[in-house]
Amino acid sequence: MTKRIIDLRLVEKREWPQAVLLKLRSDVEPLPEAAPGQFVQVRVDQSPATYLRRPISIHFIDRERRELWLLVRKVGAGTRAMADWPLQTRVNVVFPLGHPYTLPKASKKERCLLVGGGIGLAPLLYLGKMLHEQGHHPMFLLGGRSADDLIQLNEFEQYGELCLTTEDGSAGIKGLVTAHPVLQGPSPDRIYCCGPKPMMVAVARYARQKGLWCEVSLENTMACGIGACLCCVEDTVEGHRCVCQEGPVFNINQLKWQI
């Protein structure tokens, strides 16, 4: 896919205590083609301390409205500046970047379990939409520390069944995602995962034990987004790989987590 540098306009914003949803619209041209699991690099002009672009997962793309949705966790100067953007702010982004999730063949309808923890649920909405439109059967297993972390649920349930967990029991099953009863039922054909590394390692271990196909989206620190700075290198069975270029999505068989 061809990378583009494009200016978008902030047309809608929704905030939660720890995150913000930004809907960015292209006024002059269709959005570039992008796949679930890819990301964008956002320029943050309003933060003097933010010298580099910020890598943000593609949360959703609405092609009819020419909108790119970004779900941003407010964790540093750059992302907090993004959360403070007023409507109509012009936002410069580079996308699509990175290696996406692998979609099943449309000819074979598969049961897909999409596991997200915290802000790691961000790339799973667009993935769920694409799977649903191709006739597959997505199920979302989403976890957080509390109910406040489980956001955008109305949007997720448009594309599949929701299974929820929280560490404090304020929503869904109390405990981690790996404690949800859905994992004790019939095995899915595929597992897709994104979230904190300990959670992804646990999901990968479950998939290995069951002999299931599984992809995870790594959240290594990225700076350049094009494989030049080597900040995001991951040691894989094939050697060191830049997550921003050859990821962020990897099949668990490529990783050394449990070898």
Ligand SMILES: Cc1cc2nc3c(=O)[nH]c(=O)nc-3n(C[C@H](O)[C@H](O)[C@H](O)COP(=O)(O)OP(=O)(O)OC[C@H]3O[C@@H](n4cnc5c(N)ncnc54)[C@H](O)[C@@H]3O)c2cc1C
Second form
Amino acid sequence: MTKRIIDLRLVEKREWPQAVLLKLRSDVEPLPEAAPGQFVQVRVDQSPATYLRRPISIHFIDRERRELWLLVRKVGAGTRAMADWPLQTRVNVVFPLGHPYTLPKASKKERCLLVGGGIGLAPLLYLGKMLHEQGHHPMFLLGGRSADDLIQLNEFEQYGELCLTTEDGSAGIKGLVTAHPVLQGPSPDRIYCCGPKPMMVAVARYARQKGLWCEVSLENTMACGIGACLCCVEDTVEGHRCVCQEGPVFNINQLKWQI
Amino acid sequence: MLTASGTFGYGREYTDFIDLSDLGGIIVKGTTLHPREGNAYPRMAETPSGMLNAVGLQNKGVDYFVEHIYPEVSQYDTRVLVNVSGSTVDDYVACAEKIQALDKIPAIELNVSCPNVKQGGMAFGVSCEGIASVVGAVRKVYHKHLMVKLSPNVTSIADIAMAAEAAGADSVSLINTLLGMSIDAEKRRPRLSTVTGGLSGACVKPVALRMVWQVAKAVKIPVIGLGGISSATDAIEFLLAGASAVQIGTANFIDPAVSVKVVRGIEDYCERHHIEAVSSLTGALEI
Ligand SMILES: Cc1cc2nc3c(=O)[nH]c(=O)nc-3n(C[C@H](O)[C@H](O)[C@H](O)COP(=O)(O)OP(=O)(O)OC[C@H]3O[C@@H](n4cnc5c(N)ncnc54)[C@H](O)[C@@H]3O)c2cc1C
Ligand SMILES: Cc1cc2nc3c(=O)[nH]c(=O)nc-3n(C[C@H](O)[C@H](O)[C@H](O)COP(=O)(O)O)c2cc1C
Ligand code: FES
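The form predicted in complex with the ligand is what I need now, so please give it after the form predicted on its own.
Now the full complex is given, and it begins with the chain already shown.
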């Protein structure tokens, strides 16, 4: 997959208290091929506080409309500036970057559990769509602090069943994702996970105990995003590996987490 | 125009964005005699108009370079320079000897200025005796172009540059990163695993420019300027201050095609100002 630097136009926006959905369109050329789990490096502006690009997962790609969707949680200067962009803003992105989630063989219909916590649900929409299209059975287990975090549910619903948890009980089962009863039922063939590290560690531990295949997506701080600077490394069984190039998706067996 | 060591990988990271033959050359990552895993994560902290890094010379060692990377980079239609680092004089010498044997590497850049490794590196680059000992020893065994990369973490950069020249350097490049630090006040913790790290990017440009100007006045060998360059205008400022060539580092992270844009921009500038040879800009600052 060839990486490209491309200018997109902000054509649609949706805001929630903590997050924003940005739909970016390519007016001149088709979007490059990209796979679920890959990410883009977004140029925010040229203010001193946002000197480097911001890495954001591919939330969804609509090839026909040439649209790239980003789901962004407002945490600091860069992500807040993105949420404030007026429609029609020109947005410069570098993508597709990183190593995607591993899809099962199309010939074998597999049960896939997609576990997302907080803004970690972002990459799971495009993943769910691809799995659904290939005839697999994705099920989404999405968790947040409160109902405010559980966004884009009508989109997720198109591709698979939803299981929800919130820490305050304002939606779904009260507690962390690992408290959801779906994990006590029949085991999935694969688990795909993205979210805050403690949550991913908990899911990885569950997968390890049950001997299940599991991939997680890491969010190490990055500078270049293309494997040139070695700033984003994760300590793996093979030594330091770039999260931007050999990740962000890793099989839990590659990581040195205490699970 | 060259791309700066540690910011351009081995070049292949950028081939989707630019044609390497449009560049004067690339300087590959810091290479050491033995493999190095580098420092622990976190290794990067963004700062106003810049960044701190503490990569710590992660690389697979010179033998790996010779066996696995050289065959690929020697095919590039551009000059490939190797940045050589070490913790002892013997390491530098052994590493330089191995690279001398590679036909397609016309020069090495001796990194005596990395702030991110415990022993060696910068220690050599911060005193005239230190730099003379490494440069002198490498000069004895290395017969191609020897570029020496200077540390800005010194009181008098001109003295260090003169010591490098006297010890046999063919050119000097400057600046490497400035030693800096970043703290997360909420967590009361440093943002880098190593506490301190190397500052680079737009914010270091005024310091770099001043040092290039001082060094260019002090030595006769060519000076290669770098530090915060992200546009043709930036590059031209370095030439005017006395640089014969420039390198682009951190800016490659923000725009992976910036190096080629700078080359084109310098050409445009020369056309606009009716300048025939870029070299006539070197040191052309009017005071
Ligand atoms: C591969 C990858 C994919 C990502 N995908 C998404 C996504 O789809 N949607 C999304 O909203 N975010 C995503 N992130 C995280 C996003 O990059 C950061 O939240 C963003 O860079 C913060 O920029 P800022 O300027 O708003 O915050 P800064 O001003 O840089 O930081 C503000 C605060 O946010 C915290 N912060 C900074 N970076 C991160 C991080 N990586 N994770 C958690 N907290 C952080 C800092 O500690 C600080 O307290 C992803 C990160 C990576 C590496
Ligand atoms: C992530 C990173 C890694 C670097 N690694 C090296 C290195 O291995 N050897 C070296 O001589 N300089 C290294 N440098 C320093 C740069 O080559 C350059 O001197 C410095 O960043 C200043 O230029 P800039 O502001 O254009 O980036 C590194 C810089 C960065 C940001
Ligand atoms: S962010 Fe530069 S190597 Fe990963």
